[in-house]
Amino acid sequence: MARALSPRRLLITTVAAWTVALIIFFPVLWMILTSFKTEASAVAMPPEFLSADWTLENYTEVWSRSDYPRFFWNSVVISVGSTLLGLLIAIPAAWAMAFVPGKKTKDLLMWMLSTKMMPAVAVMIPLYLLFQQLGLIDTKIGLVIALMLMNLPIIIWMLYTYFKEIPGEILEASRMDGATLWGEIIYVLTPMALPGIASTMLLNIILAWNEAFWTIVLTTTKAAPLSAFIASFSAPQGLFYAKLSAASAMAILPILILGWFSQKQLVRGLTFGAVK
């Protein structure tokens, strides 16, 4: 049974959580309150905040220059697709190896894993070559094709390490109880892993979402999501600081709502397992 902590250690405790989460949100903050000042205050050294020029101009700018709502919907159909369509394929692989692991098992997972170590850029010429025969260019559908394949082994990774857990014992009954191959995983073994599987959807959408390179790379118009609109407010002329940070709040905030709303369940499913 785990001994509560003591006072002192939990005043430490609390104020080194409160300062590690005020370093990793402060330039979110700063970003923030740079898209509500002026151009000049945005960029004054040493940086303005009670002496600034605070605006809403850049706000009203930004959506009148751009259709936003077109670049938003793009993002929920490509980051909730490619999650879907990663989960439509991982969850039967991560069966398969957390429950009837070969001899190569680890050595797979180590090795898919181990194609997020490569650049991306290293495969960026010949996956946009494909692309481009397959007519995938700018098309929400191969939007959702490469951002799933990029995240497939983190999907895979995670399922697996939550469907150890679970003890094999439970299928075995179910298939004496004469349930087929896709009902033990659909009716048995998914509603057990309910928690890890939200977290891994979650955890893959703000990923997807978050994906910048692949969505400049394979887009220009039609298909362009959130990092796309993002990256159009940097001109020839320079950077608008005050503009470019209006847009980046207006890009991030839907996904910090969400991850606002669903924080206990991305919790609760990172540490499925995790204490016996």
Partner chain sequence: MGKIQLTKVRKSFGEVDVIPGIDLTIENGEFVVFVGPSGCGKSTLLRLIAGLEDTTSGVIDIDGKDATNLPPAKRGLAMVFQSYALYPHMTVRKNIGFPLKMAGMDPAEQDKRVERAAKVLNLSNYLDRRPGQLSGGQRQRVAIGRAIVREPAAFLFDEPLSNLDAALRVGMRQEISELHQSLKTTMIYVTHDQVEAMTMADKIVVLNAGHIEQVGAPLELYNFPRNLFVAGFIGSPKMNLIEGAEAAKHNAHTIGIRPEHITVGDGPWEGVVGLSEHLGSDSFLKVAVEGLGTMTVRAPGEVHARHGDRIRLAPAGKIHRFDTNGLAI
Contents of the next structure:
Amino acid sequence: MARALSPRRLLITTVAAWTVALIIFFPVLWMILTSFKTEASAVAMPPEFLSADWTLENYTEVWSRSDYPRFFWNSVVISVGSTLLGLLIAIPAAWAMAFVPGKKTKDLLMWMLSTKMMPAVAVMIPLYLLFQQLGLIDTKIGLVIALMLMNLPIIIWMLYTYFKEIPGEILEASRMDGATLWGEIIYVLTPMALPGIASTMLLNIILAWNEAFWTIVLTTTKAAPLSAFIASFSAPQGLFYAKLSAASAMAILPILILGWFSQKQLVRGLTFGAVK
Amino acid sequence: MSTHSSRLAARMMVAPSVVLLLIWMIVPLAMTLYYSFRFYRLLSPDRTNWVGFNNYLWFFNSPDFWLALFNTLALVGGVLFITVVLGTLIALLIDQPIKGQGFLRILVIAPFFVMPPVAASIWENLFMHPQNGLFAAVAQGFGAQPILFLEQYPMWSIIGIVSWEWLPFATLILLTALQSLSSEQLEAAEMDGASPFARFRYIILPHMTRAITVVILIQTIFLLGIFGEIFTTTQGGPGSASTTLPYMIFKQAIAAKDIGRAAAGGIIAVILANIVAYFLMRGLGRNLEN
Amino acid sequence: MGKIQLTKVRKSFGEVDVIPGIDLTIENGEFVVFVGPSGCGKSTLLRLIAGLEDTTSGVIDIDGKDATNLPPAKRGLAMVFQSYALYPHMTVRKNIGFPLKMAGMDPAEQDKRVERAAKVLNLSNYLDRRPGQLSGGQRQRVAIGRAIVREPAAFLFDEPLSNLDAALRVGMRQEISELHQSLKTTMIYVTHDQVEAMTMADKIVVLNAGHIEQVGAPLELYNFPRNLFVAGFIGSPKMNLIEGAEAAKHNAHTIGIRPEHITVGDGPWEGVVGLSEHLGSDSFLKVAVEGLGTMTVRAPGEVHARHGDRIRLAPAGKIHRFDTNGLAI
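Based on the form predicted alone presented above, generate the structure block for the form predicted in complex with its partner chain.
Every component of the complex follows; first up is the chain already shown.
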């Protein structure tokens, strides 16, 4: 709206919006601040802000007492692995549903999404037993498969909505130009849908990174990612606020940073193409 | 663009996804169904037999079950209500001309990236803790007794925590919808003499209906299975005050080690999810049409 | 070479027969235009020839070989789409070269052909731009370039000019005609615009509801429309069609007189001018004639008639006669 704006109005809306934003962000900020305090300072009443004893000790301690690099690496492998595997399976399916739709395509999409509504707890025991039978308990492969299947409907849905925006004529043109099916997908569809594929990938890495049910149920030590690490950390050592905060910060910072860098694509991806 | 060969190719390309999801859904479901009719306790592994509907009857006869059912729906409904209403208000605010909008969005979206156990433990330990929490400090500052959030208001506390996690999602989607509204439409309404409230009611809100539907649909999918936040904070307590259906099943399986009952609870949860899904999908299906 | 022969080609979507059965021969080097109102099946027919849709039954021969079940790429045809269907992520050079790359041609040869096509189409300066940076007319030329590098047996155009503004459309129309004259390759062109059909075609195929109403050279259709549909569709403004007593005088159920075949001044018909449009070169009048209804008249030059004037009209040219079935007598 190209309308002259009174400086007073700008000031009011800016102050109000920043206040709201800071309130929403405050818990994360407070956790990060706490992670740099000594334990005594962290639990001091009244709470200490400027007068706190600042220290890096919590981080060094969490680092030395736990096997953070391994948890971190497991998180990376599991979230990236399950997302890439999911994309590999989902891209052809989304292509088919977007460009060769049949009468049943919409029902099929609905059904896929409905599998997401099944509560994980409800099928926890059978899946645990199945994974045990297959020797997949506490393996990265097992978690990659489980999280891939968990997020597959979302990946397919997101890709479907992106692919739908690509005009079918362009794919037909490539077919006239002599491209095979794979040529069509590799040279034309994928590059055109790259922004969409990227935001699908980001969102699913974040979902997989933050998944905290299957990662806890299906792992013990070897393959446990950061979500399991933090769950184990909070139980016995719950009273060490500063260390808990440091561990929490270490668990969420990688994805927080990734998310901040990609928030534009993310928001678009999250809406399932339903909001332009 | 459909020839026999492309239709055939399409089928082959959908097949892996369909087959995998079918296995992922059907096999555990069938096993759960089977266990739900069995007597099967890990503490007495030798004794297993068919028990008919006993496991189901145990749930229906347990007062905890009805509370858990209520809690589940209260959690979903409460979080949806809070996130949609607050999300709309915040989106309207952020959509105003403000300085530093880009960085502000980064702050607002942050809670979405925080994994549930961390979110829950921040709130439990740093804010709601009756001795050391920030809320207790504020209460003391006013000379009041600290509120025992997780003991006295466990469901409200959990709804609050989960709402905080999902508020960014709702806000950003609603903001995206808001920004796609043409300013000419609003200017036309202004020329027609519509007050700011009337503009919100008759122009902005109808424009956002679709986005609100999307928020409700996607959040419900995730909210029905909320587990980590309860596990980290109240463990379903005190008593069963904050036990939801998923958590009650978890207690049966892990604490009571009664696989049969847990399975029956699982089937009930699946049926509940399907009932909710049925109504949701009808809404989503309509959205898909246009 | 590019002779295309359709024999009893039928296309149905489920229960609906979009094309109930068409026989048509397109000779090598011909410029054939499929024209008809929207939904008449002209685009479907083009897509059947392209291989983008399956024929339900019937045979499509290209250069004497049965191509009915060949995939699009194997038919040796090139197509220019309504939306141009350029690859937005590729430069103009890569867009034009894409069919050659898919054919596995040697890169040096690819480059040579792309450069040559770009020169013909005045695109040499734009080769490293992306489609998004081009104007509508330039995009159109890239789409044509992508078609000509393959040296196809025939070009298929699916309403290629409908996204251009009026002035550009005239220019592109001429360019495509010139291209046809220099390449002498078969072209099949789909449009709903009868002016495009009349100006470009060697042969026009008028389609209606999946049927061929008439096939012929542009002036043949103009002078000898086989039925009422063609009479009404070809020519602008539309032919005046009159039924009743006036038609009976000519021993017909319906008679048709083109607006340009009526003179203003003296004559047997009297009416009131409803609307008059003065273009300078021509004047168009809508006249309410007693007993005949509203007649459209096209008079050369300036005619001083205004709304409400009473004028007299006379037929001055061919009167087309049609029987009760709408067929020309």
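Positions refer to the first chain, counted from 1. Since the model is a prediction, treat every value here as computed from it, not as a measurement. We call the rigid core the largest set of C-alpha positions that still match within 1.5 Å between the two forms.
After superposition on the rigid core, the Cα of I32 moves by 2 Å or more between these two forms.
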